[in-house]
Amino acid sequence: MKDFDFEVLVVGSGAGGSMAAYELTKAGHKVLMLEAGRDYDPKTETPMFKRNGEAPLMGAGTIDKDFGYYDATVDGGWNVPNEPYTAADGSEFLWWRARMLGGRTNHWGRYSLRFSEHDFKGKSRDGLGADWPFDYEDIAPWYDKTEALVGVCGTNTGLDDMPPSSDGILQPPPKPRITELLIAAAAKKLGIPLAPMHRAVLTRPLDNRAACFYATPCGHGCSIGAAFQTTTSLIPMAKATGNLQVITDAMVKSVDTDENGKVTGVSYVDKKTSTVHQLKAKVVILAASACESARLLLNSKSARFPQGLANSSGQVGKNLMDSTGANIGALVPALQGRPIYNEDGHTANHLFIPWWGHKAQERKELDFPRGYHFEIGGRFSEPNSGIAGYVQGYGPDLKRQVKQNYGAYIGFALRGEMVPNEHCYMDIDPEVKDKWGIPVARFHWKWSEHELNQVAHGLKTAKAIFAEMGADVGELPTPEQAILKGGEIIHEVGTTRMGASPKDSVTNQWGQSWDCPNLFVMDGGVFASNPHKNCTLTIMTLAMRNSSWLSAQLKQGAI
């Protein structure tokens, strides 16, 4: 780095990250990354067009490969070794980390459905948790900007839970599957849309990535950039200016201050050599995923700032939010035995259920306050391990059993937004250590009686849809062995909480922090609320917004 002379520093190259760096070194700031994982090449290293049948265990998740065999998170997962984090008594959460360059950006599910007006009031609608300190109206454009860079496939639906994109902004869906239909068929009889998921998946080649041509699932990796990652796209982007350098294996371990409180740069450890270094920037950005940001600031103590860097509010940690999740399926008797055929498309649903109860919610017709939606699952796909299902006996006959249940599974996953609670944060734990000697984070968790009353609805509304379709899921759980773990749906956030008062956030809406003027937060962790449709569009189209704004200041001299 002797001659690269940069003016920001950004820690962290997933999604808010890489397009902060994108937006910044476009606009002629010289930028330097830091990330913590290794450097990675999906070009040459994804194994995209590997297949389940030359994998161990037909590819199915064990303990090390939590998402199958072939999942493009090659170093991280839930265990990182050396990097242990702990849980309170009580509590169960599940921290999930990629190590690597691209982030979670080369595993998540590339849903892209933007936030509403709903999303974004939900304090003044209900009085619970937290408005945004700004309108949909003030984001609308920045979505449509982060779309067409990203690369978004879906439709406009007219729906109040799907704000619609500008016209020409979002890439033809791919057409729905028999199963989805058959789903759209049984819910509308119950006044249940479905509509086409926007997924970060190219149906029409952009820039220099190709067309997904439906080979290979999203989940292996996408080495032709169809399927959205900050590696095919945002970081040879901004490298392309000339103004973007990468440091990998960088474990940042504080951000550093001078005695006037002014952030000055950041330490960080070499995890090849295990040595300390120290750089020097003009301007900080966090990105390095909620809980790691927060965990960086909270370990960032000071004289001046006794518990932990930006955290005069006291926010720091708190707030802390993942959807909630469930998961419910039969076998559908009308699927068994139909004709075999390509019904790959993209990996994900073509058609989903979106929240459809906001009227009903306004006339306190439900005892949950904020909404959830349905991924929906079942068609025909690369057999795995689980393609026999609950077929008995062996030879020809369950040869034939096994045909005649293919594609006739179908399965609803519930993800559904949760309302802080001051049961649900994170802090540093007292006594445990990483590998590099910075302290771990410690997480709090308990589900409210919102979120469990939300799943119970989830999973009475599936069954009647499947009863619809002649399928019988059986007895339904209860809500508390339904909903999955804190952290599982890997949506955590608001644990640096952007606000309009210093008082009760940490940040401003641009993400700036209110005790460090060049200090900024791009992650997920300035979410003011936690909506059911997934944060990574939310995240990166935040950053753009910030960065741009953060440009201008740059450039004005303000900061």
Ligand SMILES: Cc1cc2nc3c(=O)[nH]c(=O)nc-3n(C[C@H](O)[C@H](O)[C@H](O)COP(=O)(O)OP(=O)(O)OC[C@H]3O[C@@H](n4cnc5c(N)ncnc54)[C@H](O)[C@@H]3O)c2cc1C
The other form holds:
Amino acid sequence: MKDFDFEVLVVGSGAGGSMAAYELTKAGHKVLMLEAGRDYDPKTETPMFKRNGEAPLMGAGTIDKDFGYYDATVDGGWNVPNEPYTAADGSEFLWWRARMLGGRTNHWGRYSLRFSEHDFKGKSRDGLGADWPFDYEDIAPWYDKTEALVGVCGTNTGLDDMPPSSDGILQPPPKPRITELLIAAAAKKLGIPLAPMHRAVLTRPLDNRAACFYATPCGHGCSIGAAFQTTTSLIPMAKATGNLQVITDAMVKSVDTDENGKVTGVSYVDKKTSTVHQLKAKVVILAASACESARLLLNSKSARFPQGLANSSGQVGKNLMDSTGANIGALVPALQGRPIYNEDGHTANHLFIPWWGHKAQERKELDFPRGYHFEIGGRFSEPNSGIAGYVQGYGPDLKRQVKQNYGAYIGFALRGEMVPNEHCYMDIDPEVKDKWGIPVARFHWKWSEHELNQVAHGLKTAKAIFAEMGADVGELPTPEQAILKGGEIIHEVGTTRMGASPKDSVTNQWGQSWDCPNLFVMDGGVFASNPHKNCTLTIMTLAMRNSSWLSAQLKQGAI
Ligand SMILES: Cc1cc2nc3c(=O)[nH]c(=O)nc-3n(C[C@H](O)[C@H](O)[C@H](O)COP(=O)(O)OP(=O)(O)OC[C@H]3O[C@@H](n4cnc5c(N)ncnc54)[C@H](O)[C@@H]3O)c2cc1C
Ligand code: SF4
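For the form predicted in complex with this ligand instead of the form predicted alone, what are the coordinates?
Below is the entire complex, every chain and molecule, led by the chain shown above.
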């Protein structure tokens, strides 16, 4: 990088880092991006047209390919070789990482729901957790800009849990499937709405990206750019400005400071040679994902910052949140044996069940404070190793039963808001180090009664909707049995939270650390709460807004 005179160093090339790099390079700033994973080009590497039938074990997940043989994640998963993490006694936490250019955007569900005013001000309403240091109105224009750039399909619904986008921003959603219409009819009888899911998938061409042709599994990655991933959109767009350079296989180990506490740059390990390098920059942006950025800060100790960098509040690593998750499903007799046809559309749900219970919560009729939604699955999807379900038998009769049941099973996936609690946080393991000698993250975890009561409500609601469809989910598990592990929904946020005061938060509303003005965090670590809506649209929206603010500061000479 000798002849590239960069101003800003961005750590991480996922949702937050790439959006920051895009916004800053567009504004004329030279940016150097460091990515711990390998280079990756979806246009040439995506196994887009591969079918499960061609894969070992019918494409079933394995220990090194958690989400199936053709999953887009070429390096990473629940376990990353050479990069362990630990859990404290009595805690279970799963940490999903992608070590590749584009991070987890190469394979995310792409569900993209806006947070609402309600979501930003939970504490003012019920006294739990923390409020965000701005209002919905402040961020609404940035949601518009992000949705337009990223390409989100969906509609404005008028539902109080789904704030509208400005006219002309959303791309049209695909039409609902038969299964989804059946659920909508059943749920309506219980006063529960269904709505088009908002998803970062193009249904109309945008820039040099093609529209979805509704035929291949999005989890393989999308070489035509229809499904949003930074490797086919933001990174090439930022590179086209001439202002971005990227170094891959660069594992940042610490953020460096001078004797006055000012950030000077970072130190990283070149994973190919195992050599350590130092880079100087005017501004450092951490977007390595919430827990990696917190790990970096906690590992960046100095005489001036003995508890880790940017940690004078003691909040780095605290307030760790994931979404709640639980799965429930059943065979729906009305869907058995129907004619098999091509169910057009992108591969995730076209309709979902948004949270409908705000009013009941205001009236204190529910025993949990924050909402949830259901993502739903049920269609003629590509047959995989689970195609036969729980069918018993042998020979032609077994085959007949499998055909009869194909496309008749519906699954609901609950995703709910978690309230931060003192038992859920991460720190640095005192013993364990990764391959490069960097101390690893240690997780502490315990769900509270807020989450357990919420999951109990979700299970009962799902059972009631299934019963309306004539389907029996059987005996319900307890919420303790049903709730998925911490981290398992892969929406971990909150470890470097933003706030209105340096006393109880790590950054201000711009992601700027209170302690070091030229250090920013632009991933989910800055979330003050974790609404049930999937986090990544908001990560990108904040990264765009905050990079625009940073650019203005740089141009004014304020930083
Ligand atoms: C299967 C799956 C489904 C999901 N579905 C959804 C969904 O539907 N909707 C939704 O909103 N979210 C979803 N998510 C979550 C979403 O992917 C993440 O919220 C989002 O990618 C986080 O963005 P990020 O930029 O913080 O981190 P990432 O996208 O993880 O990117 C961080 C990057 O930083 C790099 N990095 C880490 N440490 C270092 C270091 N020390 N030095 C240099 N580089 C480093 C990593 O290698 C990585 O490339 C899903 C995730 C998965 C895996
Ligand atoms: S279904 Fe559409 S968005 Fe998904 S991978 Fe195929 S073309 Fe891309």
